[in-house]
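In structure tokens, one chain follows: the form predicted in complex with its partner chain.
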Amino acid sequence: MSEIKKFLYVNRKAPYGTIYAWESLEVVLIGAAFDQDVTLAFVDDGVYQIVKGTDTAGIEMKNFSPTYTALGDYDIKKIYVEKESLEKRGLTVDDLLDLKWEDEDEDWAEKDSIHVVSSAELADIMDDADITLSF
């Protein structure tokens, strides 16, 4: 019916502290049943939200670590990370989640879906973008 559009949702806030990387999350899990052409920034302390190695026990929250490792399953596999928001909280990418895709064109091979780039390569996404939800 509609053309496909570019959605960008981007990330800049902490989990746990807040609920809005929880129910980001769950925006990006419902939209990604549309067919649409979906990109994942985190940026800022948004960077956080994919930390691997988190124990929700003591805060009794529900972890939604592995919420984030499902989205190759959703076909959702441009997941950008700024650069300078990385090296500002003294984190790397091996920090972070390991969130693979399968490529079904080149049998099934398993992809990063993480990219690590600079706030100006992130600044032409987000001007490349349709909507862009901000959480």
Partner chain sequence: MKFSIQVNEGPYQHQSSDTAYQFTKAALEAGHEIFRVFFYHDGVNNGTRLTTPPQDDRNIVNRWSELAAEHELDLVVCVAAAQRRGIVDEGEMQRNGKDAENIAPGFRISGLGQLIEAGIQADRLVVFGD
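In place of the form predicted in complex with its partner chain, the structure of the form predicted alone is requested.
Only one chain is given; partner chains and other molecules are left out.
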């Protein structure tokens, strides 16, 4: 039996204006549905993908950010946000979607999926990945 590979999806682009954010989310959900070990990282303008309260009415595009709340249902619980990217954009973890997963070992207790990490910590996470896809 083959070893499960660790997939890291790095999101660097703003959520709207290009197809990158939507494509990343689709690939992540498909991979998780096939039991991939999925980790997400949000850096640079990619942090805007998970900002709560996104309103896309002015750009006449469908708001897909609520889809991120389904990640926990796909057992995606490793979501890393680069601290420096948040700070540079005047954001904090409180500005981000409340993404949770349920721990069946602890009577389905809800736990945070988002972990704010330094750029150095994120570099270690990237080094640990078997496959990295950047969007």
